[in-house]
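Only one chain is shown below, in structure tokens, and it's the form predicted on its own.
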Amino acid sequence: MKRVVGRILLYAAVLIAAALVAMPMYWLVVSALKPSSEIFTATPRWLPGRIEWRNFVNAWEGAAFGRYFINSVGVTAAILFLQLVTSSLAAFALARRRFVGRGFILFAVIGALIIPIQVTFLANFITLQHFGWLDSYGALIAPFAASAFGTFLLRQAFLAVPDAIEDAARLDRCTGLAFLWHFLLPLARPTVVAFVLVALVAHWNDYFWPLIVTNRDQIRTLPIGLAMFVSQEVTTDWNLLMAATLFVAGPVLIVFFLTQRYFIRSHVNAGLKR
């Protein structure tokens, strides 16, 4: 009996915690579907009296969200591709190869993890200004072409692969980058997906750096576009603002739900030797 009661209390606590976490997103979606007259009421309205799908159209047309969306997709995809390439190659060298200075390079990677990225913004800005890259896609992508976090994370995953697998692959003449592509990356797939999700959220929602290096709508990303949308409103239409916010939050949520099993698996397997 005590075990049943304990399990019920545990499930109830989990449900309450899940409801508290999901409540802001639920209220965001409901508010985006409400007419303006139902946003502020004496008592909260948990469901819209009339669903206003037009809110999304009005919000989309209220600013250049189509351009912002394309920019965000292109910039984020380019950053993720470059980080995966550079991080996997660096992690492969640090985890599976022996060479002079490896310890120093690993120390530098860990040091880059400790230093807040905001500290590097001034140096990056001056460098990009010297190259004439300000207010361009290169300014949004180049400073994030490599990731110390991704390098360290993938290195730890590659270290967990037994040496016997590499010895067997070497007998089949699968060495070097072929071993990385055919063995290490597939075996570390949950870790790779977890890193991609973390980097996706960070760069998709990045506001400060694009605000510094961009001045034109043609290359601005969704977070900047959302801020511009808010600033140009004389009186805030909260339902349109919530609809515009979903343009930023929706794609990340969809990607997470599609890949959450890999993300969870990466945490379950953390610290376990394969």
Contents of the next structure:
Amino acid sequence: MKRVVGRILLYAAVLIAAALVAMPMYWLVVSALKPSSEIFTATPRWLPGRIEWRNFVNAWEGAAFGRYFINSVGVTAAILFLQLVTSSLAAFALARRRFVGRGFILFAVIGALIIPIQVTFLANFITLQHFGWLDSYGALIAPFAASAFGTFLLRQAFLAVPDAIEDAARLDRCTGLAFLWHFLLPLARPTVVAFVLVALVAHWNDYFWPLIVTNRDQIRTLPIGLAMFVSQEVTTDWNLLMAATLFVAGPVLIVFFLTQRYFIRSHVNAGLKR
Amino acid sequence: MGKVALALAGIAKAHGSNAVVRGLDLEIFEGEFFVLLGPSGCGKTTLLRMVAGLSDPDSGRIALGGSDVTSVPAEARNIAMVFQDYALYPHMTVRNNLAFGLKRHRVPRDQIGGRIERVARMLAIEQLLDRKPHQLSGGQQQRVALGRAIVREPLLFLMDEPLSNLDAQVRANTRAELKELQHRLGVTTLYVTHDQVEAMTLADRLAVMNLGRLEQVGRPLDVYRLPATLFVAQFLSSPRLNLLAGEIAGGTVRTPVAVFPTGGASGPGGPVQVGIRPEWLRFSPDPVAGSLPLDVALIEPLGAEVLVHARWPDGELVARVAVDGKLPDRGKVWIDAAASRLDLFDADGRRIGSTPGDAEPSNPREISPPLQPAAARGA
Ligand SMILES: Nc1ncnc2c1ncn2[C@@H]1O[C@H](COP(=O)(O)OP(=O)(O)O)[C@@H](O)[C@H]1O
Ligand SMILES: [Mg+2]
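Now show me the form predicted in complex with its partner chain; what you just gave was the form predicted on its own.
To see the whole picture, the full complex is given below, headed by that same chain.
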């Protein structure tokens, strides 16, 4: 009996917590589907009386969202690809090779983890200015081509692969980068997926840096486009704003939904592995 | 003997200041099942890894099939190894565990399937080919590890205590199969173990290793019968070697518990170490001249044999005797020195008397008469 009561209380608590998290999400979606007339009502309406799909078309046409979307996809994909390449190579060396200065480099990587990213903005800006890369895709991508976070995370995952596996692979003629490709990356897959998701959210939603280094509308990304849209639009069109917000948040939500299996598992494993 | 498949000359290796392998020479012949036997920590794994090329010797040469491979990297030596904890690839199915090395060795794709099928049938793992390693029992994992080595058809198999993680029954079965398999395949095998039964049963020839050196190399029964050193005698004795301080005087060895005939071994006289295998020690239920009376302290039935522990004021002796139904009971026993067999070693632990090269009967039973339950008194 006591256990049943405990269960009920537990589920109640979980439901309340879930509702708190889901509520803004729900309100976002519902508002995006409401006609303007239903946005401000005396009592909040939990369901739209009439579903207004045109909100999305109007919002999409209200600014160059098509362009922003392509820019966001391209820039984020390039960053993720570069980070995966550089992080896995660096993590491979740091986790599985002995060389002079390894300890120092690891220390530097951890140091870079601790430093807030904003601290680096000025130096990066000046560097890009010298390159003449400001207001280009290069400015959006290059500063994020390497990731201390990814390097550290993958190093920990690569460390957990037993040495005997590497020895066995070596006798099977699989060494160096082939070992990274055929063994370390597949064996660290939950960590790789988790890292990709975290980096995806961070760079997809990044607002501050793209705002600083871009002037031209053609190379701007979704978050900036959204901000422009907000400032252009008359503030009463909340339904259009919500629809535009969904352009930004939607793709990430979908990716999370599709990969949550790995994501959750990687956190479970993170608790179990040494 | 055929051609030399593997030759080690003056191999030495230190981990830091710890000299693990100290100047080791060894020749293994083609097709031979060679066992390296030694206590844990004596440097077996270290040696095996140098042969595989996974670590470099500090000094010495390694030759494979007549060519020096000391500076050839592991991946180019065409050696396959079975690791103690198997080191199966956890993210690959059994089939891919076997196929991976073949692909990396650029075996034509149309041959890979056939080779895997053949080896899988040989090891009875056909039903397991689509499983992942974590879905296999220890014995099955061991077979897959073996299969991964066999399918490569290498120049040399290295096996690092491959049976030590199996339970007793599976281990005994696999041991027998392994020997049969190796003879069928004819691939030269260097097998490392700390288990003397494994070494005796598997080896065409074996070497006993201690503290990074080889104490003795030879055929299993030769080594068993004529241990070259006290260490070898101790290591090949189960449960342990009876060791007594003795003194040679005119054809006899005088020990605190009994006076033994030297059996031909004639030293210069003086102090010796007397080693008596449990299976070579005889007790008599009746007083024997020159022997102290001993108290039977413990009787351990092993099945067909019993271990009789007999105590004297300064120590304990253990004899392994066959039983024919009636178990010996407690009381006093005396050492039947005339019927017992012993090995004599000098102060440095080197054998005195007949050397391992001497001609000997091929059956140890011919040396010592069939065991009698000497400690068994009328029940
Ligand atoms: N990588 C290493 N670093 C330092 N010491 C080692 C290393 N590998 C083995 N040793 C030491 O070398 C000795 C022999 O080890 P090993 O070859 O594994 O023995 P065995 O396989 O016979 O049990 C042991 O004392 C062990 O502690
Ligand atoms: Mg070992």
